[in-house]
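Below, in structure tokens: the form predicted on its own, a single chain.
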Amino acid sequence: MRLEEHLADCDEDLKELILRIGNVCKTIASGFASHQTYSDTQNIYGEQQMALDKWADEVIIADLKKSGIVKYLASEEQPEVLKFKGTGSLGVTLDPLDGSSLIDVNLAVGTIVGIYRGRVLAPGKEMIGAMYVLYGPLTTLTYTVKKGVHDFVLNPDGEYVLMKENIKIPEGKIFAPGALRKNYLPGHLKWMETLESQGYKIRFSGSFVADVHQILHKGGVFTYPGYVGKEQGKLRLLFEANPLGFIVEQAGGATSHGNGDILEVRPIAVSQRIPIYIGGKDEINLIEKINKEGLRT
């Protein structure tokens, strides 16, 4: 089945917009060779910008401004939010590129995006649809409207075909653990030792939608917590922690920011951070019993 003809029973505007996404994400593939230099600029988080990281977020913004259905935009590689005119209602958070720091090592990335009906500065329970595309030895890309997890395929015809539907994550002995142990807080300490004491195996590629896809289809649990100099986290709420907490949800998963659901955070800012654990609901429950112990002693 090709993807336009599982969304078939989609509302007209988000169907559009998954599949104008999709179609961009092809010429994205097509241009890694071309665009590996790294630019004169810094993103919003004073990070160096590749020139892959700009284009990808240049050609995405140009094709959803004219496509006349998306009311807001925030993307990672920009200050603010943007507001298209038109009388479309969607509002789309956009990481136009996770891990292009490994593109030069020919390791996978992707593409985020979270789906609002309106403003984007909303807890990401309010969205009413995510999706990525994975950049590996496949092209794929998965995606939720809040009626199951599905992963698709660009085949040799250039079309997304079905690969898996209705995802669920499954119990699994991998974790992906981001920052580095030694400034690692008590309670996430304990949690990792208890993971390690039960056979766990680290499987962490620096590339957040990649791993989260690995997670997604094995089991286990991704972290980037907080730290001893960082206890707001690395990753981005809005372009990175929600969209795919959203789909490991919809996925019979979790996602916590340690002490509770991430996706009943408010967004305050465009840049705001949030330490973050993904995946399997066991693995979830445990860090925050953990952590609600230590408040108590």
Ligand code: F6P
The other form holds:
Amino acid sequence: MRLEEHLADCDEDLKELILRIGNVCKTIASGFASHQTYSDTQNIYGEQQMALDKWADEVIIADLKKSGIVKYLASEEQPEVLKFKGTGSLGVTLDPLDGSSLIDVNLAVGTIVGIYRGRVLAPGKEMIGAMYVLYGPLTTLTYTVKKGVHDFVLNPDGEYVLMKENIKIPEGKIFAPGALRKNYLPGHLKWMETLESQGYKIRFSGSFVADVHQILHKGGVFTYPGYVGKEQGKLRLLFEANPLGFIVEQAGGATSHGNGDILEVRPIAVSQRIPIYIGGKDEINLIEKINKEGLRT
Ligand code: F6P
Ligand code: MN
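Can I have the other form now, the form predicted in complex with ligand F6P, not the form predicted on its own?
Below is the whole assembly, all chains and molecules, this chain first.
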């Protein structure tokens, strides 16, 4: 089944947004070779080339600006929320190229999108949909509009076709832990040691979207915790944690910032960071339990 058919029951603007982003991500997927070669250098015509993440940001923003369906757009690459003229009412958060430090070593990176009906400076629970496109050996598109989580693959004819419908996060023993062990906070260290003693195996690529995609399909948990000197961690609430957390929750998993659901956090700034735990319910319950007990002693 083609993506367009799968979205048949969606609100028109939401359907158009997902299709548009899917389309513009085809441009990004096919532009890696030419843009990467010259990133941050001059091309043969003496023109300065943009880094790939900036280029991806511009390509997506230009497309959404002319779409007429988006009102607010917050991008990790932009200092301010953009407000577009017209009758559109959708709010979009964008991490145009997550994991972009891995491009030079040819590992998987992705585009992450959160979708709101209106303002984006809102708790993740208010999203009406979320999606990501992962550029790996295959280009895949994963989306939810709160009716299950579905995976599509870009086929050789340039069409996204259904690969897996109604994904449910399975039980699994993979963990993807960011940050340095020597800086772990006590509760996080205890949680890590508990998982290790239960036989969890580390798989951390350095690309959040790729690591969460693996967890979504194989079970386990992704974390980029808060740590000594950076208690809010590294990753961004609006651009990274919320969209992927929303997708994993829709697939039967859970999220936490260590002491509560990430999706319930009311953001005060678009660039806000947050400690992240995303994955199976058991692993998420465990970090919350350990942190609660820690507070009592
Ligand atoms: O967007 C930030 C990011 O590249 C994520 O994709 C990834 O999980 C993280 O940073 C990796 O951070 P570090 O380099 O500290 O392991
Ligand atoms: Mn990112």
